[in-house]
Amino acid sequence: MSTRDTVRKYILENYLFSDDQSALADDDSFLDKGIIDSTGILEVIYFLEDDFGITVEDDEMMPENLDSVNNIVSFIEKKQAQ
């Protein structure tokens, strides 16, 4: 599975509770859709550091890293290239 699909698998079932794949978009934003609080952005970075072998520096923790199923791979490829 790749990336984006596992990070998308991920956001559907534990925050939408769904498998329909239309339901979320890749470049939804979570917080504006409502979809993930800040408490969910927490776990969505626990998730990542998991289950990608990375870690979320404090000062990554920010939209442009983590809004979006878009944003969350391209900082997953960009940590896991350095």
Given for the second form:
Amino acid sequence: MSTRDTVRKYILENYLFSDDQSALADDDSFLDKGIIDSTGILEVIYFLEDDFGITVEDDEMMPENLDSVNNIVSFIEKKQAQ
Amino acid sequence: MCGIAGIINLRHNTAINDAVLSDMASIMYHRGPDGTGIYNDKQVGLAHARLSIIDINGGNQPIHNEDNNVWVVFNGEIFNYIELRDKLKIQGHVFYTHSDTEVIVHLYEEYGDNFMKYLNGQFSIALWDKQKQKLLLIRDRVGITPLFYTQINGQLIFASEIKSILVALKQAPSLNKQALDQLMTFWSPVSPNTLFENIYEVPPGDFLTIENGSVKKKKFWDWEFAKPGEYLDKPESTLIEELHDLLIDATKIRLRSDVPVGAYLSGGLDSSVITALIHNYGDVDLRTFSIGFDDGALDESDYQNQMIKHLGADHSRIQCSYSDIAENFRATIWHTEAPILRTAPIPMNQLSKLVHDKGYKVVLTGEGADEVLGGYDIFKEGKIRQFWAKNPDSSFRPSLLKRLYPYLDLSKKQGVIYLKNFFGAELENPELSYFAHLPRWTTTAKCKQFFSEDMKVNLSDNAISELEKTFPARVSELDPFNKSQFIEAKSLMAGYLLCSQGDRMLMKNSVEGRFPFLDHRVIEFANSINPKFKMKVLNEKYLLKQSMRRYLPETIVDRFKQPYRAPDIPSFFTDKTPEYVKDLLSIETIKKYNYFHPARVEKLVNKIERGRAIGTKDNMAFIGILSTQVWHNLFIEGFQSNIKTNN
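For comparison with the form predicted alone, provide the form predicted in complex with its partner chain.
Then the entire complex follows, led off by the chain already shown.
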């Protein structure tokens, strides 16, 4: 499964509790759509660290890295290239 | 406390059967194991299940006046009954018992429908005036005791617990979908709704007058706060002493009893205050009870031990484990009669069982201090958000929220974007009465994403406006802090803390709770002062701390406030997951009951099993779904058989 598919599946299953692919666009903002709350952000970080083996630094906890499928995929790719 | 029940004919003179009244009382045996009594004059029938606390031998109910034309059944306690009785005797009334109940009939004779304002206590009363053919159903000011009713087939049926009404209805009830929607926003339905269609509560501070076939509802007391500019104009030192004196008297009159009285001791400020006042001013041996948790993050035993040593109390503690939560969950819902979103009531059941097993029937607790004197984090959150709303672009102002949520270590500028999304709701409308509560309600309402499509049909998605409609206009003129207190007292406290987590868990084991902080004199005093004395900047319960510092160790007064929490999700996912959990959460049962979406529930359970559910939202959704399934299983699907197994 591609990184994008893995991330999409995770967000759909764990926040929208759905298999409906149309429920989430890759550029949907998690914040604007109310998908992620104050502890949800921690869950996303655990997911990235456990499933992709990357470490999210404090100053990387920003919407530009974590607030949509597109942003997360870019962030993972950037981290894995380091 | 006791259980009351009854039936009144509204239209026809349908025969009221003694056996039905007896069954209505019997199903509330836990509320009153010491005896039952019935009055039936064919127009009205009254039933009483007694927990004897005052006038053990003479206080059997129903109780009547001198002429046998005013009758009463009553659940609760009138703490100022000694003073009332003395005055009524001077006024010429003749008493035939030494009970607190009897003052009710004579007060009614003396003051008519306004007699309730003379009562200091916790009470649900059914008073029948035989001459006027008038029934009054009265509930105490803040909702300490429960009282429900329904109208069907020309009769009004009432009881302390809904299951007693269901016994009289003899038909399966149905869910009030709107009430479940409200519960999954505010933790309780909007009063007077209950989870049961067409069954309502008498709201706290209200009374119903049933006369000539009509039912009229009227309020005799409500939470009234002074408006800005009209606060009690006294120096802080005077307010400290006034609160001090009020709390001593509120505690002392709550020690009136013909059976021994104990106290809960959680290790927090509020119960420590009450136990210290009993120790210093009560003419009783201090007997205290507490609960400890296997989960160290929830346990407060260290603080409990400090207070036990400080007061020299004779103390008993019970330990709560994960398996206790799962094993007692079903029985708890039988008593709450409503779904719950946290498991917190369950340890409270274990605690009252400990009290019962040690031979006690009465406990004083610190309930109400947070609402009355300003202790909750939601009040702090509201204050910080108000402060932030004055300068929405500030990055410093919202960073104060980290004091409440230390894990939100979003110190960089980008963190403000997250904080704004999590806590910045309606930042442009800080005058909203529910401004402080909006983030909590929004998070709770996420539970509703699990509703089935059928559940959503005809469901108006306006829980907040339904609640707001119940607020009197005067609320909009209050200081934001007092607005939040008003909402907290009317919704979470009355709708959940005093019932699901309070009365129901106490009475399940035939134990009466008494709450000095909810003495109406304490409430009225606190509501009249400037809110800055309740929370000084972000120092919660400031005036209470200043009043009571003299009796307590500094480590208790100045400790970091720890909200009472019980183990939730992990309790249900051990190697001993009970069969009922598996059955009720199976796709087949979810489909059959049809309140929730089977595939979504399955995904939530999968997430939990993978250890990925760490947030409040998932936790509340899971407990809410499971408890709703249990509720349906007990009350809708299997009510008749469950009467036998649970009672």
